[in-house]
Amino acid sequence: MSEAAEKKIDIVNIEDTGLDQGIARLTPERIEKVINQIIDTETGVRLKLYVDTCVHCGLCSDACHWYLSYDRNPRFSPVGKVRQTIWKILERKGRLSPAEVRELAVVAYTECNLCRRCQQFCPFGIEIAYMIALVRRICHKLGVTPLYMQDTCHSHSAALNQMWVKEDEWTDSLQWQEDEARDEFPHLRIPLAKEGAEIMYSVIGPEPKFRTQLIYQAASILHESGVDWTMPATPGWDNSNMCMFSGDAEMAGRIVKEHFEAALRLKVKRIVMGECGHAYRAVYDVGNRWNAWKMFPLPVIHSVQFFHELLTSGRIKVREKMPGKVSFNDPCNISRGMGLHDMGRHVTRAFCEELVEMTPNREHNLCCCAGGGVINCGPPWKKKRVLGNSAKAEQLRRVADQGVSIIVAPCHNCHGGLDDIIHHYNLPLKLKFLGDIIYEYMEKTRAE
């Protein structure tokens, strides 16, 4: 089927048990009550300022990969999404039908990655992602969330990690990776629940579940660098936060609090988070506000910062450069959100023979279309998501045409989203984390 034909598939009325069963329980009275309660008690001058300031110019449209990928359909423009959601809510004072609530949920959860690229294009700097997240908040309070996303949120609530990993499974995974790594580094340990260490290293739920080699690699880098580190044995080891994206602010705040409290119980000096963008956004950019903290209880940095620190301080050294051309994909949350793009490039250039820039890049890079919880809406929405980023596929194809064979992406969501794009559009590219490259090409003075 051609791409043009694929895009004619109904992308709105996709069956999703979470949405469909959710709206079946709604009444017009409950919808009006919940919406107005949230608008009255959880919003204020920020929402009013955004709504009153927007002049409907549409300059945000070309910022959105959904708009670009779906043939510039106004439905997918940022301002179009606001019109279909928050403006309708305010104009109708919350008097919407259950079917209209489903339409809000489809737009908010499956057609916006909350990537904040449109904010760069808006002449007034309006944060449309804030308004779309507010719509998600309303949908969550109405019980209308995509099934797969809600399952991860249930896991966060019950197990304090997004993958239903039990406590013994977590520690078993660490023991397993320690045993594996000791074949290469005989004295390597993954110090579990060590009090007073310099660093607590935290990861996201999929690592012990599906990507245990990343724990092996991180342990190898930390061991080689001689850092005093530990990982928690209790909940708080998973720094991911799907509740931030579902609209469950109460649970999202609890997850962030548990992450910091795990570090405080261990009396570590700081937290280093693995290569995940949204987790860093949840902890660094949003968590303190949810928990009414003026600042964090202790310092926290992303792996890109940590790798840069290890490299520039000489604690890890380059054995040889990876041959060939690579390109660096800027994750929205750590580049546009936190400005770590140059640190990521510094580490990439140190370990790779040649870095070819993709265009656009840095804070203007196109989103992978997986972030913002969109990939967590699961299989029902996958084709819509992949077709919603043909613009990214074109961006990747351009660097492939320049001889690039590897995309470096220090973010799990980027890996998921780009992997789907690479396969769907048959691009001759492979993906790597920074940790993959550092582990493979660093000096290993402590290995046998």
Given for the second form:
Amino acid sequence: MSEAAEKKIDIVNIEDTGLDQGIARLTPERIEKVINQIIDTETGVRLKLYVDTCVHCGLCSDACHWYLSYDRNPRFSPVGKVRQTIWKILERKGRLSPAEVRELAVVAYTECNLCRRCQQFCPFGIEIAYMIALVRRICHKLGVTPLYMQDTCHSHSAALNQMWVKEDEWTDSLQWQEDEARDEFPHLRIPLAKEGAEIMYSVIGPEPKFRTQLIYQAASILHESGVDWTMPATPGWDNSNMCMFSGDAEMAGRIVKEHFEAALRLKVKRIVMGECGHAYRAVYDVGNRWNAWKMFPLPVIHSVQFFHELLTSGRIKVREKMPGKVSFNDPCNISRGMGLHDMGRHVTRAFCEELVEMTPNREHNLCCCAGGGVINCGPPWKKKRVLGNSAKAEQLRRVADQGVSIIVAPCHNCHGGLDDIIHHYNLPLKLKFLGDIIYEYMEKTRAE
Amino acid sequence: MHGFYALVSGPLVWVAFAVFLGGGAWKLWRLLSTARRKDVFIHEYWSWSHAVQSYLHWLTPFGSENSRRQPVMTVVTFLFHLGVVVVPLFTLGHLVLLEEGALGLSWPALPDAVVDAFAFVVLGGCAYFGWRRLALPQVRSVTSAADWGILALVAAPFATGILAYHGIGDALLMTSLHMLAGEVMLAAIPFTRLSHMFTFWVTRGYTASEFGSVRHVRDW
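Please give the other form, namely the form predicted in complex with its partner chain, since only the form predicted alone has been shown so far.
Complete assembly follows, chain above in first position.
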């Protein structure tokens, strides 16, 4: 029995000011108009194909960590979520009450991580994440979005980064980290707005805000490997994209465009992104399409690809291997979303004494339950999210029982989600980014 | 009764085939042409090599991760779908009618005992799917009357075919009902969930293309 059922924890009636105030402003007429407008103008064949082709076999259910974690409750099965949202919208032709819109929002924002595992389990390959994202689009247009997520979206709109970081705070943070790092690497620079550099390195908003040591580490790795790099001084440095998750497609597209334009202004050859999964999805898979680019105007790679490249080309070398057993957590957006699981393992094996596989893994891995914007719905939804991923906790416990003490997860959302699970379920595990390990265990020829 | 037989073995056959083929073609054409306007990614990212690999993996029993997790469903659904295709196409009686009718051509039939067994497999499959709809909560919660309807649509021609072949009930009546049931099923395919017979190739192929050529990962 799930912990929620055992302890009678209410996971249904959760207050969220954003949702509650949002529905207070709605009328049935407006709901009907907005829903039909979106269905008529923004959807086409895919929605129709998916809805008409689904034979209601339920074979997607076992793919979902929510379903597995909450006692196989059909409410949480992927097709169950479509039944509560898209089917209802289409059957009723958009005639929903405000309270029913709130239900749509709860399912779409807080009970689905858009991880696409169910798409791999569906015999027809139906993309349920697409339909759930469409529901979020409707909720966004109706002004019914979770408060915490919407705050990050407002920040994107006002400051073009997720964390209300002002322009001078951004450059200050970089200079601060450069200053810190020069104690270790006397000649280290964080080249700001260097035109014509080979690489633009971009990060997510939370890095300058409260994980600045990651910028220090990245700068150290880039410095040690001797690549020609820069970071932008203007907006566009933040590659994260909460608007993609809230359903604000216009802003999501603008964020991705700004990111590329920062790189184009600097005339760099390519962009390297930090260890974040959702940002990579936004840039590689979603934002480019919104901007009508089949692929993007200049190459963009994830840190895992970059580290793999640095390692195989000999630009960074392993000083010593990290002792102990580690396991590799495949982030959905770069594994199922880009097939980087082999490169990630290659780098992990090079720097770690022993890699123990967790199961399921690679492109079939279970989601961390934080991605897809679910963790960004904030504190009101945390308990439901953590209890909604006991499946992942069991998976982690199995590797912990095999003596693993460290989980390597090259994704910020995975860190957030796994960190919560590790604490809640008392797992004897620590989390690391690949950058953490590389920084600590690489040869530092340019350090003092 | 002879009038009924004449109707179901004559004009209705043509109507059923016309609706099935015409409706199917119309459905696919409409989907793909609308996709050009409104879901341009389907055409832009389409990759035949990935689509074909995916078809093979998903049509081969235990060729996909999920099918290995669901061994009973995998075996049942494979045999069921094989039966649905094999029985109508390789029953001697059907082929004789085809050759003697306007088509004027035929192909080798399977022995009666084999198609008879397959017909029972199809009915067994229907029973299994019905059982899943009742017994498994994750399936029951998404089951509607229409789902029972298509099960009945598929079961009817096979059940009546078995009765006619084994001489149970009035022969002429059973044969006529069998023909009618087959025609109804055929004509219903483009307009019900049975249209997955056509759309499977599109949804599977598109997902394979996105997974394979954009995300560089397998989709099975």
